[in-house]
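Next up is one chain by itself, shown in structure tokens, the form predicted on its own.
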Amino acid sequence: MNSKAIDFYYFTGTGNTLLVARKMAETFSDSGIEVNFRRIESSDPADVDLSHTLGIAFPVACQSTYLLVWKFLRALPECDGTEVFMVDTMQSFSGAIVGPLRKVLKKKGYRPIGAKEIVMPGNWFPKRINEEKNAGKVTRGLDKAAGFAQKIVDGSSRWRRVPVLSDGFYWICSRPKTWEMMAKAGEKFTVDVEKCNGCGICEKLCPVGNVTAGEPPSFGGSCQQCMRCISFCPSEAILVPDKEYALYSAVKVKEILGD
């Protein structure tokens, strides 16, 4: 990579992508090269420093990713072959993202120089958490990060070109007809009245501002079901009528907030 200077903006659900964000970033520091982590849902794509390199971090969502983070990536502005690179965390896989982003930066003015995904806990309704399993999925994934941080840094990283199938999905998977019938899985979400002590965590959470403080706190029609809300409630009072799953969450709700 040709800066000394990285504006590495993420988002992340549950955890997962932070703690990949944070270990690539403790291995370019020990490059010398700065990082400044950006929280998407809270910046604006205009204000982008060209003259760092871009990283850019998110979870897989629907094959592709969460059509808030494909508003901040395709919002963001031209330019003259700023570097950027790509991360990603998924369950198992993905077939919508790693080629179309490519080409959507490439397009722009970008310079790809690496993208990489990586398998971590799942996090989709898990309907049981097997800590030992976790723990090494976690500890696998973040040495591969390290790894791929390593790669950026020497300038052997690739962001390879994906078969043209991978266009279809993306097609498929970022439209927002797509997401408005995810929005309407979301719309399900009740709250536990006994449980629920109004705290407004879930409200300060939700990226898309989907959620109404109250007791108890209402739900709109704009859910990404990013997990957030129901993984991080502290009373566990957010469910999803018949259907039983355990809470999974890789970091405290406060780096969440306030990372």
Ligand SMILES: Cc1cc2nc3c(=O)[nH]c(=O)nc-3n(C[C@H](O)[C@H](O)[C@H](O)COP(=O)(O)O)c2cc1C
The other form holds:
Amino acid sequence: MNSKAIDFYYFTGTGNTLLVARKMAETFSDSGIEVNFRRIESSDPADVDLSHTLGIAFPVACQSTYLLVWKFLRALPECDGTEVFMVDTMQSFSGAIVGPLRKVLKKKGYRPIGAKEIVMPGNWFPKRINEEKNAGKVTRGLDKAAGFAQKIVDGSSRWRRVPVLSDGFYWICSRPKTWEMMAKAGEKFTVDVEKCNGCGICEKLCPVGNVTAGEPPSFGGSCQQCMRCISFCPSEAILVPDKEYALYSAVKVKEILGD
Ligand SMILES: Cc1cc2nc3c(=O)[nH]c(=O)nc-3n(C[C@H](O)[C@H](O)[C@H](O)COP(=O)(O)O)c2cc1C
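Given the form predicted on its own above, what does the protein look like in the form predicted together with the ligand?
Let us now look at the entire complex, which starts with that chain.
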């Protein structure tokens, strides 16, 4: 790594990615590198400091990542060799992010110095939560995060790309239809009015302004299914009809909101 500061842009739905980014930051700080955390959903890509190393962290969604993350990445300014690394968290597999993102960033003039995908507990409507298994996954995931950060510091990290495979996956996963389907499913969320206390946290949590607080809150047509509103509703009042699932979260709601 050339610079002594990292601006670490992250998006997290239920906290896995935040845990990973924080773990990496510990290693960076131990090596005397300054880390500035920035939330993707409330950052302007035009404000990125091109004299710092750029870190990007996000969850895998539909083999790729959320449209809101892609929107930020595609709008990054052009530069002359700013170092960039990415880390994602996922339940098991992603085919459509590491290669395609490298391509986009290279084209803008960034120097990709490392990419890592880290398995963490699944948060997409898990049937049940196995606390022990999840704890094991988190421990292993955070170990990998620390190891990856150390490699970035040492200069031995890599950003490998599997050209044909990842381009093919990207083509499939980035089709508007995929995200229209996600949004349609999000429109079907309902609220148990007996449980809802009208606190409005769901509106604050939504990274795309799709939830309007009220008694009950209402949902628009641009949900990306990050799971925040469902997972962090303090009265567990947001429901998905005809679906059996348990709620997963890796952190407290205030850590997501940054209070
Ligand atoms: C809508 C949605 C789609 C997902 N798609 C994938 C996927 O394609 N592959 C995968 O391995 N995990 C997938 N996951 C699981 C998440 O990537 C994983 O649990 C991640 O660590 C969540 O990070 P977060 O807690 O920071 O939001 C998906 C989760 C959601 C909510």
